[in-house]
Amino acid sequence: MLGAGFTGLTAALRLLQTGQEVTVFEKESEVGGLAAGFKDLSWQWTLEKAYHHWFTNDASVLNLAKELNHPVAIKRPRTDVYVNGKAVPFDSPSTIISFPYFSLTDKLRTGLGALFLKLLPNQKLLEGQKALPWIRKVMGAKSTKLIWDPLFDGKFGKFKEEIALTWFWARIKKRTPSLSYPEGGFQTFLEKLADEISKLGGDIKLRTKVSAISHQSSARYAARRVVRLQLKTKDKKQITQNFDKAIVTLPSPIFAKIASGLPKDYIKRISSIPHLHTLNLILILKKPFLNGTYWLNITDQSFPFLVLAEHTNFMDPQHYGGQHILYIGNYLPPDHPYLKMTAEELLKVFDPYLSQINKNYKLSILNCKLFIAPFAQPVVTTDYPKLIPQFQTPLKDVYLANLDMVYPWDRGTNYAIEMGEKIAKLIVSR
């Protein structure tokens, strides 16, 4: 097993569970991913790399949660968008009623259209259309301007105008009044599923990165071929290892750079879906940030950044030694210059904006951190489903899973979960 986010790690304790020998390779330090956290000395909870929540419709992580007996905290907080410089609720049917800047038909419009994707059942009738066009259609000029086409051109960039409907209906489908979170957070939830495959004897390596793949036949028995990886060890050996199967669950472009033999016109396949990075700015203040919002969607397109995420306006502030902790959250293109910069440096960026918000925040700063995540969100767009990945690979015994593979939902902590007992249900099957 290639990666111990969530996807591997559900495999990994599903195939346990049937009697398989498992080992996961982890080139971290600690197990979760893009879910992985950290912990104050201060904090009695860990906090994630970046904001993390599940939906109370999230059937697969829920479940893995009873399993493993680990309590779930459930919450409605507040979303807002930042609209001509105020935070407006914009989170139900009776918040876009209520909604200042759109007048009746503006509201009717942009309700019915949401209550329209809701009630879809499934995605099947939007294939092949184009998100941002539809909503304009729909939902308005009005809407669109004010809304949706900041949050689509925050998020995406170049790529606004070719994203998917499919894409668009997956986020107003699943989501859910009320959220989800794991007491004492996803690291803490994750080590004890961790924990769980340890116990029924899988061997999880963290700091061993996995540099090479390929399928060839073993020299010990001349007629078995076999799964090698070329491992680098955290004391820095370089060793090699057989297994009888491989199950990667790297960002595809990572496998297609480590995996041997694979075709040019599959590599070129999979290799074609855009990435975007996520790029997570965390402060960590002596008083709140936000008047109680726990999300705020920035919809003023001269700002620097998409999304403030205040975490302890969802859950307390106690569990984190009474500090308050912001996120401020973007999805960046590969060579965009805040990847280069420190936390220090992007702090200065976004002061003017994070003023505007609330002007004496900076009396309040403890810390602050900066965590960046590569290959974080795929770009989906109408051709996304003649890119997707299958689970077999064109190398025998090799199979990949990853959050490319999850449409036509977005990516998420249940999808992964959900993905990683699929492919542990194909293993058992071959």
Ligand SMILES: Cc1cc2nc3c(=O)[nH]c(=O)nc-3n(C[C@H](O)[C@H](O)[C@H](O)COP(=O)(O)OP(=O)(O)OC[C@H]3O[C@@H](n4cnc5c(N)ncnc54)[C@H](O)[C@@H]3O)c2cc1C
The other form holds:
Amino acid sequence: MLGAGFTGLTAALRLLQTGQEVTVFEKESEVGGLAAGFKDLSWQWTLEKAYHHWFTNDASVLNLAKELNHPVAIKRPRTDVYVNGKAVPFDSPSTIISFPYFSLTDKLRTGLGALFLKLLPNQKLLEGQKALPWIRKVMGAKSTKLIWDPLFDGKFGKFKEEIALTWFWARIKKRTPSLSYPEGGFQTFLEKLADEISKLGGDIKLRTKVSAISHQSSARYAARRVVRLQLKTKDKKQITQNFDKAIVTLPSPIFAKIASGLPKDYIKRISSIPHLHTLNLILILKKPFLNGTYWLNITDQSFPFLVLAEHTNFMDPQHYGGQHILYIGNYLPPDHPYLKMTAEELLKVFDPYLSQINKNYKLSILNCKLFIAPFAQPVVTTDYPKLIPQFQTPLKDVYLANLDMVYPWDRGTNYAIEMGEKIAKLIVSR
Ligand SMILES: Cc1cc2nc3c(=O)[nH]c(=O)nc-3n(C[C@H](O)[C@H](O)[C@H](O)COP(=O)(O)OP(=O)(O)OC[C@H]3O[C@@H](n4cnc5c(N)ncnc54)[C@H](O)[C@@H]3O)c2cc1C
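Now that you have shown the form predicted alone, what about the form predicted in complex with the named molecule?
Every chain and every other molecule in the complex is listed next, the one we just looked at coming first.
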């Protein structure tokens, strides 16, 4: 297994439960991938490097939590949009009705558009349509200008007009006003999953980077152990090991780079989905930043970030030594200058905008941490369904399962778990 994110760990668990032998290789020093977290010495709970929560209808992840006997908190935190210098609730039919900047017509059009998407059982009717033109036509010019255009712009930048309506459908369809969260934090939950894997005899090798994958097709290897992995171990040794099958849960462009023998047209196809980096600057504060709001979508396009998520307006600050935690989140193209800045440099850029929301926040800063992850968000355009890779790759016995493949859903740990279970089933059935 290549990669110890939710997909790799779940696939490992399910394979071990059917009696297979599994080794997991992970380049980082902890399991978890995009959902991984960290813990300050004075905290009882771990905290994700990028904001995370579950929806209450995320059945696969909630079932896994039940199986691992892991407690899950359910809360109804506040989700607002930042419009005209104010945080205004915007996450349910009643908040659309009371939205102060919409006329009655805007409210009806926005509400009915969202209701239509919510009630539509699947995305098939919407395939091939672009989201923003649909939103303009159905929800109207005011709703688009005030809310949706700025949010698409903040998330997808130059791709905003190309984003598929099916992506927007998935976001509306799945969203629940109440949210869930694994007690102890995502990293605590992931460690429990990793412990279960170890108990079943699975071997998780951390700080071990897979630098090459090849298929040994000569007769000498014909029977078993035909997939050769070149590994860079934690003590910086280069070794090779052979396996009878490999499941790759790394981003497609990395797979394309390290696998030898892939046909050119396959490489071109799996590398043609654009991905955005995610940047999260975390402020650890003495006092709350927002006035009770957990999630604040920024719709003022002059702001240099897309979202503020005050985690401790969702989970109790007492789990973090009474400190308050604010994520400043952005999705950025790989060449964006922010990706080269330090936490201090970014805070300088963000400061005038943060001060507009809370003018005294600076006195309250205890610490500041920066996390950047590449390949964090595939850009889902109307061509996307044609580009999605299959589990089976052109290399025999080498399988690919990553977040590009959860369409029509947007990437999420729930779908990583679902995909880990599907790929394990496929392997066992062969
Ligand atoms: C900003 C942000 C917010 C999110 N919010 C939520 C949320 O609220 N709720 C939710 O459910 N989901 C959320 N997600 C999505 C969720 O984190 C991902 O969908 C999920 O973690 C993907 O798991 P994965 O195992 O498929 O991939 P990954 O987590 O990317 O795992 C791949 C693993 O492979 C490892 N790897 C890479 N290259 C190599 C190599 N050469 N050798 C060995 N190992 C390697 C990586 O280190 C990583 O651990 C969010 C993601 C982001 C970026």
